[in-house]
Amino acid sequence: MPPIISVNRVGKTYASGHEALKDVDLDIQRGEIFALLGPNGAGKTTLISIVCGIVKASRGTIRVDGHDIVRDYRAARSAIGLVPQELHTDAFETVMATLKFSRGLFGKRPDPALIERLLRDLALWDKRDAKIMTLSGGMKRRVMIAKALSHEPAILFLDEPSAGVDVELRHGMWQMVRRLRESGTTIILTTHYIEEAEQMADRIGVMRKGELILVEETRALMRTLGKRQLTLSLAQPLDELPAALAGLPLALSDDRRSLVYRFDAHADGAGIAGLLARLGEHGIAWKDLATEESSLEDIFVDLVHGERA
């Protein structure tokens, strides 16, 4: 099956000679979850913003649902639902009227019954008839959600859609989101949450100065570039690691009472007993050990640094 997005070779430079995106390609599947990562200024919302239609390219081509974004510009758009970073919308008029409104702009017929399932959903069917400027910033970015759903898009973006948004709601908004995906939605999400990329996203790309250093699936992308840390707890004290032990990645911690060990997540055991026996050998006793992995976010910030690459 071909690809939902396909993005070939685009790049974007402004009058200015900034380079905001250095020829990025990149492949979205139908159905998927995809998380697009990266700092502030990493081209994240340039490459959404271009794929959208609201920034022009200089330079590469986009189809979107075997659409070409520039030729087959109202077909490529009718199948893409925009939720924003900020909040642009009508404050004066009510959350009812502006899910109506944004359906009509892509000439579908009225649906009454789905716009209350939309409105149900996101917990907003209680402020239907309420002024959008009367609610709260979490209410306003669900009805930001909703407006973009309203013409059955099959591919929604989410920029940065946890923005502002209370950690209950949060949660809520992921279960959303994975219904969609159910119901064959893709989505792509930018966000700064590195726990909403690695509990909800099937893959994630991480961007950098403009490029896309990295795209993986997301199990993959922890097995591959996560880290085990192994932290003994020591017997006694040690004033300094012997010099035979000099070349291992062992740390000794500030108050010299543990030592910590970083490993590949994808090594086997060996490793440890091989540690523990040299240990043992120089006469240094530990009382007790702890495993732990690498998060996703310490991978990101790994990657965004240049440590992996």
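Rigid core: the largest C-alpha set superposing within 1.5 Å between the two forms. Keep in mind that this is a model prediction, so the values were computed, not measured. Positions refer to the first chain, counted from 1. Compared with the form predicted together with the partner chain:
- With a cut-off of 2 Å and the rigid core superposed, residue 256 has a Cα displacement that reaches or exceeds the cut-off between the two forms.
- A displacement of less than 2 angstroms separates the C-alpha positions of residue 56 between the two forms, with the rigid core held in common.
- Once the rigid core is overlaid between the two forms, residue 42 does not reach a Cα shift of 2 Å, moving by less than that.
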The other form holds:
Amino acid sequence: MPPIISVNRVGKTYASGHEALKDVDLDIQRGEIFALLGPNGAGKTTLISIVCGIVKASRGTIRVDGHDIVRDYRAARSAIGLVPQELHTDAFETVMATLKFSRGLFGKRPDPALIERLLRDLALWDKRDAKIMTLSGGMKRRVMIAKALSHEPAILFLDEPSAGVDVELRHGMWQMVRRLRESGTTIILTTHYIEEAEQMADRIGVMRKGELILVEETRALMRTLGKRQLTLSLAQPLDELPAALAGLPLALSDDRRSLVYRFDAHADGAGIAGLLARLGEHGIAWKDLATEESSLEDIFVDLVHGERA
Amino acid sequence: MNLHAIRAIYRFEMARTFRTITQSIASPVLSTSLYFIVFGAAIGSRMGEIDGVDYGAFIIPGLLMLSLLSESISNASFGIYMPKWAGTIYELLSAPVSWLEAVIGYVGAAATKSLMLGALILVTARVFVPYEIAHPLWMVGFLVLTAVTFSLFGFVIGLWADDFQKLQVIPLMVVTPLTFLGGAFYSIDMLPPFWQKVTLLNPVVYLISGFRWSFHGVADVHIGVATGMTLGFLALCLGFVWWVFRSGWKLRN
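Please give the other form, namely the form predicted together with the partner chain, since only the form predicted alone has been shown so far.
What follows is the whole complex; the chain from before opens it.
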């Protein structure tokens, strides 16, 4: 199946000379949740803005659902809903009026039943006649999501959707995103919450300084780049590691009562059984063990600092 | 043509007008009424006729044009500047809306507001000053053309402005002085010969003169020249808006 979004060598250089995007290539598959990670200034919002038509690319081409975003902009933009990072709302408008406006802007005839379902799904029905300026930050965020969905887009961009929202609302938003995916909507999100990407995304892309340095399935990323750590509580404190074990990624804790072994789960010769056997050969007894797996956050930090790229 | 989008923009802008009815309509009607009271009824009664027209009636086209120009510019420039300022412009830019559809929506609403205002001023003027309209169809046509052209000019200012000061500087520092010096309160025949020639460089002279001809059948310049100049300015503004949307200047960067 052809990708729903195809980004081909897209670059953006601002008039100041700042190169915000450096020839990015990216395919987004239909129906997936794709998370774009990267530190501030990495180029995530610039990339999204170009795909949505808000910013002009300096070079390269983008196709959305088979349509070139410049030559066939109407068809391309009709397929996209965007929830921007900032809470840009028409403060004096009512919730209902702003949703009707958004739907009309995207060329759709009025559909009161759809608008009601959206508002009910996002717990905004009771606020339909309230002016947006009277809503809380979380409600405004939901209004923006409702606006983005009001023309039933096939693709939804969520730029930092859970920035500044409380935990309960964030989890509610995750549920909504999963429901949208189940209904066939393709979702591209940027986030600073690594946990969010780890739990929700099918694939992850990591950007650094305008470049897309990695695109990988979330599970595969965790498998291939994830590191594990084994901590052994020793039966007796150890003065120092035997010289024969010095070549291993093994460290003695400051209190000399435990050993910490860091390893790539899939690297050759990383077996725990082998380690334990060698400890036994040197008379080192242990009474307990615990393993930990590195999180996506650890991987992300390593990637953006260039340790794994 | 995305008619739903045009309707959405138009309704959104008109809703803004009715939310701020005092500022949008009542305030300009009141200030223009004061002009009629002071210059028409009070001072005008002591002035002679100009070009065979009673002074109170003579200034109606100029005063109407004064309000029409400033309100058309103000309505349209705020209409497009506010989304830029508030950040909600992202929705227009990411929507399947062409430059022409955006213009029809925003400029159409701004021109509608100006025409409502113009009609109210005409009715209000009748309370203070008796007048006849010699060419009513020309008057309506010229009113619509001017409202659309200067709403489009306001749209251009709103696209160009990146702060509130820029939004105000052209209407206050350029358009208002040109209107006052464009024969709103006098005929340019009353000026010394040198200044008559200089005044012809002022584009507002042609607007007021054309509009005055539709009221009183007398004008400083021919109605055809006035209409041609206005249409030329309209085309210039349209060309600029097309270029802004095509290049993304101050919009998509």
